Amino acid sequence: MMENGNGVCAVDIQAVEKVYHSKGRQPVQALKKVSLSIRDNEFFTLLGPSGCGKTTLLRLIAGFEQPTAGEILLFGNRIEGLTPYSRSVNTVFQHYSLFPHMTVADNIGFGLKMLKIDQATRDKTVSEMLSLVHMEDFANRMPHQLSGGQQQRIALARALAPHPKVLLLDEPLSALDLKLRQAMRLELKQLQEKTGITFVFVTHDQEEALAMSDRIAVMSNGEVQQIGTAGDIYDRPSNSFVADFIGETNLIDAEITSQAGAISNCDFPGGTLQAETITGRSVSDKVTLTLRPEKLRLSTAEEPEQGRMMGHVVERVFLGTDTTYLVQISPEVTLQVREQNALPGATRFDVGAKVSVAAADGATRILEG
């Protein structure tokens, strides 16, 4: 089991499957053989598409649902075949449930009742989670009295009150309309690092995961395809599926024409690009190239030089912060690039207008898979 600073892990999940039956169809494989580990006191994130099996994953560390094969162990216990109840595990769900005919500090002192706490004590662990989410004033409210945003909290209250060693998030802010969104991803992160709870946060929105995790899984078809930081993840994609998932790509199919050390050449048509060498690929292999829109730079036609492709522009967009443009390199390769429309002096590329794009340096990556 993976170590930190504070000790164990706090979830490890090793060679996990969970395989669904169901009466005159094919079986379904949800997980294949998942293995990872969780830090305790890290806001981590499962990331990926619908139907990905991050949700299912989530659902086993709850106990809602028992793995087909494989082990899942919190703080080194192994809890296969524990009740929710009987895990010192909390889930919030995508859409709260909270009880309507209970007050904001009945709601949120409800598990607390159950575990036989006794008043005094449940009465100041309300009046904590009241104050942590900010919303001291609201403990007689109805939940049908609460906006969204503040339901979302009070279940994030009463979720944290029986102080959880394992807080679950189930798509928690998909909800909420973008702006309250965007701030709620603050709070959330803000409360696991008041709390010092493990966090496991489960979305499909790329830009929740960054702006939130201390680490990310990114996964598909079952799979984890890749573990590691956001800055990881952006700038360092191990295959096509994370590079295209994460943000926004340029994927270029290219051969190694040269090496030079640490450096690969790759040509492909209509351009040169530099990129660092990586194991396992050598002179003549196909490769697939990953690049950002935004470490593209676009400038007035002039002559060809290395990591400079000549094209022309064939589509505009105004986002307002910045400005993407698809640029045409060759029949077979249109680059997508994005530039800040803060930059002073900037300028503005018309439709049909012929354009150098300049590549930065180390912003080309080879995929290793």
Second form
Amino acid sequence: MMENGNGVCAVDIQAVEKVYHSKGRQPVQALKKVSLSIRDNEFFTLLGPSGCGKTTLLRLIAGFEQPTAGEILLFGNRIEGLTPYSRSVNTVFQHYSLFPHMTVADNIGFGLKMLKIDQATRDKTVSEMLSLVHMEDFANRMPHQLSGGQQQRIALARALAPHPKVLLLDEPLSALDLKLRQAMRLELKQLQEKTGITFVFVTHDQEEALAMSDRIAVMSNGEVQQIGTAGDIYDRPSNSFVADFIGETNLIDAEITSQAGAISNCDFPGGTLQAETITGRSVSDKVTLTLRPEKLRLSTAEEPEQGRMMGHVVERVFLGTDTTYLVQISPEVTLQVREQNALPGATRFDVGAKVSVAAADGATRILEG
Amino acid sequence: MTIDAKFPAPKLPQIRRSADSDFFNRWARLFPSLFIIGFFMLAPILVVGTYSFLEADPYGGVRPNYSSAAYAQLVFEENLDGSWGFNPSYVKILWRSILIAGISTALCLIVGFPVAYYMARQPVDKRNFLVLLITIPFWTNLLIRTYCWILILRDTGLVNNSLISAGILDAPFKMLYTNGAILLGLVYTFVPFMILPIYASVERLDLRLLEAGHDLYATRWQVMREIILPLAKPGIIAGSILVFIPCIGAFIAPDLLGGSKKLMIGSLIQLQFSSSRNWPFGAAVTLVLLAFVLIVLMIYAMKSSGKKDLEAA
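Having seen the form predicted alone, could you give me the form predicted in complex with the partner chain?
Once more the chain from above appears, this time first in line as the rest of the complex follows.
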């Protein structure tokens, strides 16, 4: 795939495999035939738990490692065998890796110096970069004089200074505290829009991914599980891994009892739910349903109705903005329900209370995998 | 301060210190270090200093009469007619020693850095083994090891014999008793002192910095020059000091491999205490050498601390 709706592909990964061999141990397959295309000017996130292969993929793009099989194309050009210093790709490292013996300005100017850019242009770019990350006053500091958040900004400025075609970010926010992390999320997104550089962002933090990305590739066990926008992945997860990994969800084993066109009725111990029919799943097939806790409502209503299940509260967890209830509707099935606390006088249910659980229309989905 | 009022600090038992216990705290605890520095460092230097201002006894030792002749002898000599004239020979020896020590240090650096770098980049278990290998020469006496070099380098030695029997050389190539042989001996003796500090500083190097360098378009050579060398600098400086100082006073390698014509300052000092029996002159040369080394180190210390002030500002 060279072209798509949004123009040229910035990074094209074609059936890339990576196997690590180490003496006396089983070879480890870090990537299994991964194919994906990252568009130009896109904020693309590789999301997955640790060990899923996302950092390996990033290192292959950067050139620190070579794929065992497959191809990587950068704007249509093969980059196989090119050393990291001949790829117009820069990396923001997880631990910043600022050069401890150079000032902030020298760190930022390092890439340009290596590219033999003249001093005047270099100085100009360095001060541009410093103002881009709001660190104008720190040019002559040494890295050890900076806080973690400041080092992070300098690492970002250093990687952006040579104007790479693609910027790789390897969990750059993971070492920061929560407040700073949230502020940096917004800043990173704005920076990407301002510079127009393609960002490839690696994280295990689903919130981070949802907040910033144009598109997300969810990875697990060296394979891409799903690629899509934040909304796609959250609302239409393609398998139980994605559904479970992104946000919180109820996974229910059910059986399709009848289908009426676009609607499948799915039975499970304690209730019946309607979900959109998906291809390949027909009557009497066993399926897994996903149902987000915030799309369920609790009430004291007793009359049975479509999509309504009766049960009792077994646990209540207060979370500030929300309250999470665990509602047992049958010996096999316990549902997590999330209710907002915003409304004054909203009913609070005690542990042991008899409640009915109603699912919003279209909230129930049958998983493909 | 309201908190303080509510919760006054618990009264701790006050320890009353008398002037005596103060004195005890200050000096008695320092005693071991003061003793070691005083007895093992300052006392010998004082003895050497005293001897350098005494008259030489032709049968060895000194006579307890004040004389500054030893220092005069360094740069002047008594002519046959009794007048004093400038004598550059000892200054030349000092200069030669500095030169040879400097070249040896540079050669040690050239040989030692790649070795240290290679060692530091090996897996951890292999590194320790390699450090052990570096220390192996220390298990044998230096004199014996230097004699071995004579066997290797002399006209009928290992190298010349092999080259001649292989038909590469017709006549032996003179290697022993040359400046080259002295340099070889010094580098051989002192290169571990260069390797170990550099190894220690390269081992601590964060390898991710090298990746960062490559990522920012630095080639392997540029990464070496811009990142590895500056960060290994403390090790390089420590190694250079550890090699240069013993080199300048070395006498075994210059004596055995350089022969009597290539006198270095270490051999000169040793001669004064043995065959020449001029202890005051030996002591004076020793002190001049000590002063020279101290001055070099102080200049270095001042330069590096001045640089730090600049960075902090």
